[in-house]
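Only one chain comes next, encoded as structure tokens, the form predicted on its own.
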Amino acid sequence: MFKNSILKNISIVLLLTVVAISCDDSGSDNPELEATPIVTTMIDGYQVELLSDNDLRTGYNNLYWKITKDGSSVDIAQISAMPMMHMTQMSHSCPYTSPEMMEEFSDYYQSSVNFIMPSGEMGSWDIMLEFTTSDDMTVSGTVDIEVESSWMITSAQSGDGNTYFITWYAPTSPKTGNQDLKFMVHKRENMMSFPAVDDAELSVYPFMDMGGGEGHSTQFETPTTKGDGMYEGSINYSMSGTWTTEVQVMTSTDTTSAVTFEYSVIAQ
């Protein structure tokens, strides 16, 4: 009986140990982010990893930055990441946000970029990265990237000669049925500055061309401003196929020409 008691106690200890190990989250303090690797490069002895939700493309992109040295995370006090397109006669930037530490993935910094043109014969993209460590070491360099073309961004001119960039933010993969309809609007202030436009009204008209001069729209809610250049509404696609959506931007002092997004809606 005494032997059985010892064995029972040992079993309880082993069980509690297994439970404690399985419940210990010390190994998940810095979990790895599941994203698409874009490029890994070295800058002054620091390894810089750039990831995104997908291959980089014109339109909106989330960027995730991870910086390590000798395999260990780097404590960063300040960081900036400015995208630049280098062309034969000139260079320019595009709408973007500065990296901020992610709460759920503390090893990563998240920023965003609305690329306004693809890489190719017209020019090449890189990102000017600069960060300052907690011990006041400033590191800077460039990260070369490739940007593919997509249908999700276009530009519109106003009567006053201003250029606005309209980004299709959602849905990224349009399907039949009801879903969010979101756009982002930025104005080109100069070749390096593209501030968000928050005071506009959008005129939106989705349309499906059935051929022979026939076609129809569908039920939708016109997107309205939510701040930071974002406009949110909804759309209920009635059928799959090729659709167009015409968009026009109107502010108190400016009205753009109408531009058209063309895309496919899949059945679900």
Given for the second form:
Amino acid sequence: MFKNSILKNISIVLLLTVVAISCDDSGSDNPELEATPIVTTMIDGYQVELLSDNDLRTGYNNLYWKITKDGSSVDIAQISAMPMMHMTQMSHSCPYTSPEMMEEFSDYYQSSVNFIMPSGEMGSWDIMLEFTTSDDMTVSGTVDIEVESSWMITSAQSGDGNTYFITWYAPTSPKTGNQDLKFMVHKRENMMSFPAVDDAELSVYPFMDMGGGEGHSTQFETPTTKGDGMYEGSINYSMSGTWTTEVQVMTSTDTTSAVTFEYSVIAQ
Amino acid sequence: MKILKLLLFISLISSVVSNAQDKTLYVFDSMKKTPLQDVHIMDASSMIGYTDSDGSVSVPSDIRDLTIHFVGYRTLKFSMTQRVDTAYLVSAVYQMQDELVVYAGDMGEPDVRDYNNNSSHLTLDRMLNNVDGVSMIQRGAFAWEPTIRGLDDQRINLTIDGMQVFKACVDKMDPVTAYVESDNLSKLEIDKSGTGVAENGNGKSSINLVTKKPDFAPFKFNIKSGLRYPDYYRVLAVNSDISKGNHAIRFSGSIKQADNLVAGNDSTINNSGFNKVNLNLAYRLRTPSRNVLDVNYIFDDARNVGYPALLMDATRALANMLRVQYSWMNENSDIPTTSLLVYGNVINHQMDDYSRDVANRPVMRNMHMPMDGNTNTAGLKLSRNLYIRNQPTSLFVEGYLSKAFGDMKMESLFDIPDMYITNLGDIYTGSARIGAKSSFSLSNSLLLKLEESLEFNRVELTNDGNRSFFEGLYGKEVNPRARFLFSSSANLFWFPTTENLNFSFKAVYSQRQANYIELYGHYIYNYVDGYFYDGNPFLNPETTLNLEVGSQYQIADNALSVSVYYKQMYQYISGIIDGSISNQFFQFKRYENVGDVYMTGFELRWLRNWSNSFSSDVRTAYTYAQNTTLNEPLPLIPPLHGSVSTSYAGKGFSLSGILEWATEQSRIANQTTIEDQTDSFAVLNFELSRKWLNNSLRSTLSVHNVFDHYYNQHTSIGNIPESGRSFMLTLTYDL
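Having gone through the form predicted on its own, I am curious about the other one (the form predicted together with its partner chain); can you provide its structure?
So here's everything in the complex, that chain up top.
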């Protein structure tokens, strides 16, 4: 009787151990990315899933692509994803990067887009996706998307008429205290080309208008270039509320007008 | 030869008869029960003798009332009722401190340590303001903030019955002194020099408000009512003691209300009225072994308190305090051998500016700013009096933990979202310390008292947003600020002839950890200089060296006291302008260790009983304080000031005239603080008291500022004036 009881207990422990190990997915070969689904569509028999960190909005967005066929991953040799805004009279793109396989999530390809305007009556966005499989089959199609408006990108004109897009990269959810302050700067060469600007200096001035124009700034470190159009500094919000940050881009040839981001800072 | 033998025999018989008529007094140490040698025994006018090695002395049989003096012990008035009697002296180590007794009742002989502030209409603020060396910072008519020798707030200790209490208002609207009413005050223990480091925990000047404890009388009842014109300040207070057997209960309650203050020249100061309720319930148990258990609860609720010097008014200031103390008493004295105090208090403070014209004020315009603050404190204190190597010694072990929170919401008059700031982001202050004091009789005329304290102090900011802000502000990780702090004092008393004259030489070394506001306060507006202050989590402790020489001379009808002091402070903490984000509307400062400062000054008091019914009291004090690093005076230092009072006491009545005066203060700070000069003033007050109905009813009519002079103290924030001519009638009835 006693022996049976011991064997029973050992069996239960072993069973629980197996269950526990089988529930641990840390060793899985194909971990799932936790992101917001944007759209799922079929292109030539391939299922294309587009995900992002949030619903797509003007400004900087990460895009995560997953392409499967009959439920299985597809080996991709080459892939591109070009955002396009289709307006009544014209079409244009915006700053973006090409998808690259993610190291941590090998089923996914990551790209980024700085949407410069929202979807709406002015026009609609889609992304021209084209990929070549490992067996040299090229597939292409468009993925229709909706882009909401946000405060996180603006454009500024220089005296020479050049247009620069200034993207508020971080903090995405400003809160009281110290945090990284990052901008991306792109220049519109033409309707399809928006190269990153790496040689600029930024002038930045955060301000809290507490009513009637009276208010004050807060401590900050002016962002400086880090390459790929990225400028990094820091900002230290002293209080929650509505803040503005004025930004001006100065290159060796251009100086833009000052543009202002207006946003809310929450208390933490 | 026969004649010689006869004379010798007669002499011997006479001697024997004479000795047989003498009485024998033994004098013992009250705690050790050991005899004391060379104790001075005096009658009313002359020396009788000294005790021998067994503590005995012969006392003529016709002398009954004795005065027993011995260096290092309390002077004892003793009546010999038996042929052989024993007197126990209590060590003076428990007495020889700068303890100023206030509201102790009628005075006997003049004593420069006593302040006879038993006038029933006096508020605690007024009582403190009457003590030389103590000045009050005023933000209105309510809850003045005491300063000692020009030092305020974080540089002095304010306690209630030894209980640590932290203010909940970042604008200092609620100094600890606001929570004890004069009706319920037994005495103020004021240590101006800061020598009491063992008990206070550091070398700061200190004020301990000692509340009245239950009286073991069968029943006592007292009711007081007063009305003042023209501000219609009215007060109703009830005090009652009841006891049965070894249980005694005391209840004290008061209601106060006042309309706006009326200054000189009939100038009404808006937003200066207040309403306040204070309740105190105390219980005392006396065990058969004479040990004592005290339980004390204080409730204080002030509402709609106007602060004309500030941007806003206190909507509600609520305090709840509970303390439990158990004292193991010495058999032969009222001094406990061991005492354990456990306490907790919760302070809540709410203020807003909804009744203010926010659109036209000089700063923070066009918005309302409701603010909340609270502190929660719990602590314990263990005291033990004992003898170590025959030296009277007191040991203290103390610890407390306090949490402070404060925030401010900003509601714009314009159509913009509300703003919000956490001024005090859940800041925890913890302290644990040990202290010891001993006294040594170096000779018959020299007594040395040494005190030490070692404290571990830790202050932690737990709000993520505020901690992140300070990390950004200073570019370093913000960790809890933990320090060991050492303080020590030496106090040498010299009695060159008799106890009527003594000199004291005091030296105090102390370290002060920056308080939680200096370390972690955020966006706190300072009404004195108009700057917004941010803390500095990396401040070094302030160290202070204080030297003081004092003398007291007291004879039957004269008492004179003088103190001269010099205080040097190193790594002095003060605000430094942060120009990076300041503009014409908002100016910011950060706390820094700015360098060295020194303070020097004196206090003088002379009491004189001109006759049995006519007396006078002259006081004056001066402080000179200089920031040597910035080469400018320290702010809010009172000028040379003082008072002269004369009193006539007749049968059942007394009449007093008091002249208060101050010279102009032209030594003002203009870097750390933007001050302005203050004119000199002199005001005259009168007070007439009369007792009725077999002394059970007392009426007091007081007239303040007889000539209706418009003036303000230098320590008045925003130059809020003192009250103009006012009349107050107070009736007190004792059952």
